[in-house]
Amino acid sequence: MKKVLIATDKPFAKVAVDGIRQIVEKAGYELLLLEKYTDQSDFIKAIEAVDAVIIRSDIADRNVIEAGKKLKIIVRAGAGYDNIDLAAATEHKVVAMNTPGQNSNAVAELALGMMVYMARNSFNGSSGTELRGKSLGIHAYGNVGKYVATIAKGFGMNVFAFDPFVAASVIEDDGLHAVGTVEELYSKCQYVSLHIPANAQTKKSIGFDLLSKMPKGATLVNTARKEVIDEEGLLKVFAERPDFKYLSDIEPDCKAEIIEKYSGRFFFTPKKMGAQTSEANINAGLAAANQIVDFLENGITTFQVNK
């Protein structure tokens, strides 16, 4: 009997686990649970005898993958997959997948929620500003970016987008303004919402040169990954631009300095919360389970992220 492991330091909701179990057991597989584990060695031990594993933000590094002697597939329940060692997965003939789109609305609502919170001065009773009429740049027009754009248009924002992998006609057909360069995006927009992945090309790509181009009243919103930010450049912009604000679903490594020097100009969630809704939790978990069954039974690799 094939075995599927759910390894989640931050567990799925019970309804999601129940749904995953139903999918897995209907296929004739056994479901194993590893929740709220305290040491990576627990994950390494649990994966030894399973054919498939579902993770969230859990680290599937080389040690984990090498321990999975029977492992055939690992699915990250969510869009980002930088917590999987793709090279090790490929080397050991393990298919790695994500579940794109399942968390997109949850992340988008968080991004707009943080914008409202900061625009209204953290609801401290003082007079703030409105989002209507402000310019918003979507940096990477994927699933999350599209949801952010839809919600922002409902607020009456003027929405621009840059994505070198998406045709300008697609962006414009959705009622947005397509721009040709990332520099143009930042120079036009008071708000920029980041949705780029963390990879060799994007890590530390958002720094002083781009951020200093933003108009007066600049606010950067990061629901992507902290690694895409050049924190030295970020601190330089904070120091030189009293109007600059930074909102993030990922606490930066330089958090202490920002807290000390720039009160009222930042907001960081206490932990990564973009996908922390009951709906996203369920959607991503069920998608992961279905993808595992489709792969093990039919060899379907639609959402494979390694080669």
The other form holds:
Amino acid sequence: MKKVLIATDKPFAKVAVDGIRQIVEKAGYELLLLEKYTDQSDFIKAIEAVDAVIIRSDIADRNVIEAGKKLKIIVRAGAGYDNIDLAAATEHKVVAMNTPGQNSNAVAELALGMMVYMARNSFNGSSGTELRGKSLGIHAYGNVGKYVATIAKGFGMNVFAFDPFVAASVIEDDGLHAVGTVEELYSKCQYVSLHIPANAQTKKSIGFDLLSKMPKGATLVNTARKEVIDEEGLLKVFAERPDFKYLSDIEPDCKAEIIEKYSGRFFFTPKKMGAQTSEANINAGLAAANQIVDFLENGITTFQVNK
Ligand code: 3PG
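Switching forms now, from the form predicted on its own to the form predicted together with 3-phosphoglyceric acid (3PG), please provide the structure.
Every chain and every other molecule in the complex is listed next, the one we just looked at coming first.
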């Protein structure tokens, strides 16, 4: 009997696990569950006997992949797959997939939620500001960026977008302003919402040069990855621009300094929370389970990311 493991340090909602179980058992496989593990060695042990694994931001490095002696497929229930060692997967003939778009609305709602929270001074009773009429730059117009743009337009924001891989006409057709360069996006927008993946090109790419271009009352919103931020540059902007604020769905490595010096100008989730809704867990979890069955039964590799 084939075995499918769910390995989630940050567990799915129960309803999503139940749905995954149904799909897996209907296919005649056994479901194993490893949640809230405290040590990577637990993951390494659990993967030894399984044919397939579903993960979230869990680290699937070379050690994990090599421990999976029977492993044929690893599905990241979510968008970013920077936590999978793709070279190791390819080397060991393990198919790696993600589930693009399935959790995007949840992440977008958190981005706007953090913006409202900060604009209203953390709901502390003092007079805040509104999002209506403010400029918002979407940095990378993928699945999450599109949802953020749609919701922001509902708030009456003036939405701009930049994505080197998306034609300006696509952005304009969605009723947004397309800008030609990343510098232009940051120069024009009081709010910038980051949706770039973390890879060799983007790591530490958002730093002082871009952030210092933002107009007065600047707020950077990061629901992407902390690794895309050049934290030295971030701290320099915090020091030089008393108007600058930073909202991040995960704590930066330099959080201690920000907490100590820049009270009231930041909000960080303690754990990555963007995709942490029942709906997103169901969408991404069930998609992952279906992709595993489709692959093991019919060789379907539509969402493979290590081709
Ligand atoms: C993603 O890449 O899909 C999001 O960052 C969500 O990550 P999570 O599944 O760890 O919450």
